Each structure stands twice: as C-alpha cells, then as structure tokens.
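Here we start with a single chain on its own, the form predicted on its own, put down as structure tokens.
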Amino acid sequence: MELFDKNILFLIDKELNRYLEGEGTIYKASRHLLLAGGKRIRPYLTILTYMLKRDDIEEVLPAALAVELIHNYTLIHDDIMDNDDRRRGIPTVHIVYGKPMAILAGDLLYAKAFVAVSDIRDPEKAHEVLKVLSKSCVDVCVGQAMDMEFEKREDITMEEYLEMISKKTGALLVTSVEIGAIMGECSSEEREALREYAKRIGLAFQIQDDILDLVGNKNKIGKPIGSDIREGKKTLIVIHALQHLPEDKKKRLLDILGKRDAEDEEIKEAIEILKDSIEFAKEMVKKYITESKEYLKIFDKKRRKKLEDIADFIMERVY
C-alpha cells in the first residue's frame, strides 16, 4: 500500500496552484519551488491527524495548505541566506529570479498562507489556527538566527542543537499536526500526544537530513553532499564529533568545516572522520521514532497507521 494517498495529494497540488494564480514574474517565481514537487509531509499531516477523528477533507484542505505555504516561504529564505545554488534538483529561486524577486516570492507565499486561513469555514477554528500557526512562524525564525550564530561558535551543546532543531524544523511539523488535531476537534489530551508525536519526528525529520548530506544520493536528495560541511553548519553529528574526537582528528575536521571552497577530497575526509558520530545521529533517530510511535497510540489503530507509517518514512527516507 502506498505510504501518500495520491487522491489526497493531487487534492493538496490542485489547491495550491489555485492559491498562487497570477501573472506576472512574481507569481512564477512563487510556484518555482511548489511546481519541482517536495514531499508535502506538512500538509499531508494536517490531513491524516484531521481524519484521526472526521472525515470531510474539504473542511481541513486551506489549513492544510496554510503551513506548506508557509514551508516554501521559508525554504526560499533559506535558501538565499545560506547561499544554496539547488533544492529539488533543480535551481534555487534566487538563482533564477534574482535575490530581491525571490525576497518578494517568499513573503507573497507568507501572505497567502494567511489568505488560507481566512477560507476556514468555522471562525473559531481559523481562529485557533491562526493562533498556533503565527507561533510557529515566529518559532522558526528564532530557530534560523539560531542556526546562523551556531556557524560563529565552536562549544554548541547537543541540547542548545536541540532546540534549535525544534524550532527551525520541529515547529512547522508540530504546528501541521496541531492544526489537524484544532479542526478534527480532538481533546487536550489528544493534541498534547499528537504534539508529542511531532516534536519527535521533526527531531528526527532534521537529523535525517543532517545524515543525508554526508551519506545521501546528490541526485535523491537534490543538492551537492556535503554541502553543510562547506557551510559550516554545526549539526548533531558534528557536535558529537567534537566532543568526542582525539585532538589531531578534531583540528582536521575544524580545518575543512566552513572551507566554501573546499575539495571533495576534504569532503570526503570530513565524512570518514565523523563516520562514528554518523552512527549515532542514526541511533537517535530510531530512538525518537520509536518513542513518537508510542504517543499515538491512544488514537484508533486503523487510523492511526498512516502516522506511524509517515514516522518510519521519515527515519527510512532516502531524500
């Protein structure tokens, strides 16, 4: 059985290319990223944890597209914050647009998320989403400064990772989820083990990820590997490895992290020394998978498989 439902997901693509009809380079700039495809996790969540307890998905479709609109926002930002030249295979928007149209495409992403909002038919639903979805936007930006300091220090702990992580990538997920749960009218007790659920794939959406750029398929996961490396990004494992590498590895390592220009025979170095903190990011995904699996089950166990089902994607994935 298929892990997305294809019916639901060309519900999900539909609406979003109605949301951003329009002329002009703006518009095609908006939909650049949306058009080369992405997972749609986000939203696909949202409607899974709605139909935990209701089944019409027209209801909870503009929440549902709400937080991917506000996803692709952020990737675009991201993306001209951190230099990035692909994403999806495919050239970043900046590249392609120039960085003050892409600048213009994210924040008209951003603004149409909350024109989605406004389509929620109940006013005291839109409401609580408008709530817990303006949170999270504010969540990640604090999870992206973050992120940009991290790359200026060498003592980051695990747990200042952590929460980093939690906001920057946690919080959109926790939010997709959190939404699912205010319009399927699920219990406090419910949306606190639903919230529960999302910290930890969103900790291990990002951990993934960290593995997945020092030992993924370039052409899987769209972007050259070893691209954080170059940046200088302090992930999980590189943390891990500072803590625990002997001082000539740990030098070596510091000497290529953050190099723009390095070879990728340095790359390829840098991945060999942190080959043991590699196994351990891995270790703490299955960790957080498992332990999110746990909280789902005071749901319904036919409806609740298909968010156990995305959980063990997550730490399976391969882009």
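Heads up, when I say rigid core I mean the largest set of C-alphas that superpose within 1.5 Å between the two forms. As the structure is a prediction and not an experimental result, all values here were calculated from the model. Numbering follows the first chain given and starts at 1. Compared with the form predicted together with another copy of the chain:
- Fitting the two forms on the rigid core leaves the C-alpha of Val60 displaced by under 2 angstroms between these two forms.
- Core-superposed comparison between these two forms: the C-alpha position of Glu231 differs by no less than 2 Å.
- Remark: with the core as the superposition reference, the CA shift of Ala270 between these two forms reaches 2 Å or more.
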The other form holds:
Protein chains: 2
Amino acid sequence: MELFDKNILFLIDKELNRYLEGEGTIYKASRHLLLAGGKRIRPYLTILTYMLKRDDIEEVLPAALAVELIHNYTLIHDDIMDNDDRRRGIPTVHIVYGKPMAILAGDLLYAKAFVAVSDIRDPEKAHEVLKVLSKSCVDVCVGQAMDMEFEKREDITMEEYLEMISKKTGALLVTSVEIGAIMGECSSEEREALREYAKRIGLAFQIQDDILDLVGNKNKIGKPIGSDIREGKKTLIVIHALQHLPEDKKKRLLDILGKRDAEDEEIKEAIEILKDSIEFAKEMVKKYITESKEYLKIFDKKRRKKLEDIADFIMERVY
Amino acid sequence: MELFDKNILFLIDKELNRYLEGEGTIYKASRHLLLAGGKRIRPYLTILTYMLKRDDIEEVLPAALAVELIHNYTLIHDDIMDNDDRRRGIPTVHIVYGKPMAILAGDLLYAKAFVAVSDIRDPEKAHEVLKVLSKSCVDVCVGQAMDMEFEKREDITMEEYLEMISKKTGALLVTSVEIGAIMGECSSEEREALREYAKRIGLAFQIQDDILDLVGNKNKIGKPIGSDIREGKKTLIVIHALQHLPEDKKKRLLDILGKRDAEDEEIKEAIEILKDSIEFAKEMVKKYITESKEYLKIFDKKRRKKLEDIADFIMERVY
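Form predicted together with another copy of the chain, following the form predicted on its own:
First the chain shown before, then all remaining chains and molecules of the complex.
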C-alpha cells in the first residue's frame, strides 16, 4: 500500500487550486511554487491526525490547506532572503517574477491561509486553530531570523541549533498535527501526545535532511552532495564535530567549510572527517522516531497506523 | 476638543508595544516603523465604530490592533517593493536592517495581527473578524499588484484607478469600521451603512493625498511639492487631465510627468496645467465626505459625532 493516500492528496490539490484561482500576475506568481509539487506532508498530517477520531474530511480540509499555504508563503520569502535560484526542480518565484512580485505572492498566500481558517465552519474550532496557527507563524519568523544570524556566528551550541530548527521547521509540523487534533476534538492529553510526536518527527526530518546532504544520492535529493558544506551551514552534524574533533581535524574541517569552490576531493575529505558525527546524527534520528511512535500508543491501533508509517518514512527516506 | 482622544491613542500604543515585545533584531526591526508614529487612524476608527453601540474598550482593543499591525506590515513590504528610503521622517526598515530582515519584520507583524485576532475573547466575534480581515488582506495584495502594473501602462481609466485604490488603501479602512461594527454587535443594516461611510472616506483620503502633493505645504506633508509628478504617478488628477486637456497641454504634461530631474519651474507649469483637474478632485473629495456623513445619520447623534469629525478632518487636513 502507498504511504500517501492518493485520494486525500487529490483532494488537497483540488482545494488548493480553488483557493488560488484568480487573474493577473500576482495569482500566477502565487501558484508557481504550489503547483510545482511538494510532498504536502503538513496538510496530510493534519488530516491523518483528524482521522484518529473523526471521518468527515470535508470538515478538516480548510484547516489542512491553511498549513500548506503558510508553508508555501515561507518558502517563497525564504528563497528571496537566501537568494536561492531553484526549488522543486524549477526556478524560484523571484527569479521568474522579480522580487517585488515574489514578496507580494508570498503575502497573498499568507492572506489565503487565514481565509482558509475563516472557512472552518465551527467558530470555536476556527478560534482554536487561529490561536495555534498565528503563534506558529511568529515562531517560524523568529526561527528564520535565528538561522540568518547563525550564519554570521562561529560558536552555535547544540541547544541553540535545536531551538532554531524547532522554530523554523518544527513549529509548523507541530501545528499541523495540533490543528488536526483540534478539528478532531482530541482530549488535552491526546493533543499533548500528538505535539510530542510531531516535535520529534520535525527534528528527525531536519536532521535526516542534513545527513542526506552528505551521504545521499545526488540524483534523488536534487542537488550536489555536500552543498551544505560549501555553503558553510552549521548543521547539527557540523556542530557535533566541532565539539568533538581533535584540533588538527577540526582545523581542516573549518578550512573546507564555507569554501564555495571546494573540489569534490575536499568535500569527500570533509565527509570522512564528519563520519562519527554522521553516525551520531543517525542515532538521534532513530531515537526521535522511536520516541515519536511511543506517543501514538494511546490511539486506536488501526487509526494510528498511517501516522506511524510517516514517522518510519522520515527515517528511511532517501530524498 | 481634540479630534483624536488622547486616552484611546495611549491605550492603542501601550498595547501595540506589548504585542511587539521580544528580543533580537527581528523584533527591533518590527518595532522600527510602528514606534516612529503614524496617525493610528485605522484602530481609532475601529474603536469609534465599536463605541457607537458598546463601551467596553478592552473588548475591542485586540481587533483594533490587528488592523494597525496589518497596515504596518504592508508599509514595510511596500517600501521594499517601491524602493522607498524614508517614511514618517525616518529611514525605512530595509534601509536600516537590510531587505531580508525587513521582509521578515513585515511577516512577523502579519503574524502578530492574527495573534491579536485570536485574542478576541468571543469565538463568534473572532471568527467574523477573521473573515473580513483575511479577505481584506487579499484585497490589499491585489491592489498593490495593480498599482505596480499601472506604472508600466499609459492608458489607466478612472474606473481602474478607483478600483485599485479601493483595494490598496480602501479595503483596510472599510475593514477597520466593519470590525468595529462586528465587535459592537451592529445590525446588518448598520454594518452596511458603516461600510459605505468608510468606502467614501477611504477614497476621499487618497484623493486628498494626491491634491496635497500638488498644492500642499511641503513642510507639513514632509516631502517636496510635486513628488508624484516627478515619479510619474497616474493619480486621479492626472487621469482626469489626460482625458480632458487639449492636445498641446496634454503633450506638455506628458513631457514633465515622470521626469525625475524636472526643474521647479516645470513642476509649477504642470500644476498650472492640472488646475481644472485639481478643482475636479477637490469637488470629488467634498462629495465623498458629504455622502459619508449621510450614512452615519442612522446612529445616535452624540455617539456618531467623532466619526463625523474624522470625515471632516480628512477633507480639511493639510498633511
């Protein structure tokens, strides 16, 4: 059986299209990235979480779309801030439409996300969803700001790194399941368990990304191996290495880190130096995934199955 | 008596400060423009409208702040898109903090606006406010996109111009009073009357801005006379002139329009050519303001007084 349910994905895409119908360049620019694909993991999580308790997918759909719209607005704005040229295999929005229109396209998706929240039928549920989604938008901004400031610093601690990714990428994943829990009328203990589940798959997801950059298949991940090293990113793996390597290896790693024109041989050398830290990261992913599934145990075995599968997918994925 | 009630303005600023407490550059950047001033006309309208029917200011405050936060996010992003260096007498956010941080500061204000909506106590009111505010955010984006596209076109009609400003600047003003009406539990007729009032003061406000650029006091409006002419803006006055001037004067106007290094003598000449159109614009402002006050007549005479004063202020203001 497929990990992602095609019927649900079809429904998500159909409704996303409906929210972004409109004329003019601004609507075209807003659809550019959304229609280029993406795994839709966030709205999918919202729907699966909802289905732990309830089956009326139409009820949860606007809430699920809201998180996907927010996710896509952040991608468009992040690409402008980071000057990234490509995403999902196509040129980024600001490359095609220019920066002013890209800022505006992101702002429109932002607005449409809250239109989607307002389309939730039950006012009490809409109010609760609004609370968690708006707070999570604050976190995402603060996380992105931390990420931008970390680039200028050498001394990022593991705790700072984990705080940054828990805000920048974790917050919206946690919100995705929390919104599903609200819509599905979960108890406060169930909601808390789902938050813990999502926190861990969020961390595991990001760390797995960092691992794949070093040991993945470049055709599957869609970018050259070691891009993060050439960009000088302080990933969890690099932070761990800088704290544990002997002086000579640490010095050599710092030589290569951030060297945009590094030879493939140098990248290989850096990966060799990082070997133990990559193992450490793999262990962390395993630990987070195991723990995440523990938190699901309070739910019905059949209904929780797909959420467990998502956790396993995150660890096993190669792209 | 003062047009703006100092106690209400104090309350607005106190609460805005509270919403934007936080550490790091992103919070500093978010506060930069907000703390530099601004007339707070939108939250003030929300509160005055609410007070047509109810007196519990604390209840309406989060809703009022939401519109001011949205307004300020749009100013920050617009200044980036339009490459404007100064606003409210100080350098714009992207000049001080760089474009990436300015995009993010705007995004944070956007998020905080919806946090404010979620702080509305009554879920039904919060839900209604969310509906109108999120739709109005869509309009503001579409209006800004129209404005950007109009710059490249020569043949803007009066109707297109009015549609653009009704979205770009009118939508949020209409929303400000509509939110006050929701919070104050106005009937649907009262709400409709308030929408009509706000539409007209929004149009009058924008047209008065365009008039002041040509015949205002440069010290009071804070920029040189005729800036719009040097920038080649297609204001209502210019559109009217291009439709009514004899060929030779029209040609001369088009020569000067958009000439960044135009001499003061040329600006004077353009203003002389625009004389009849300026009169036409002044008549429109007068008409909109008179009509706007007509719509208030269904409300208690004493309670509507300040809303009438705001309408008069918009016509009489010289800055």
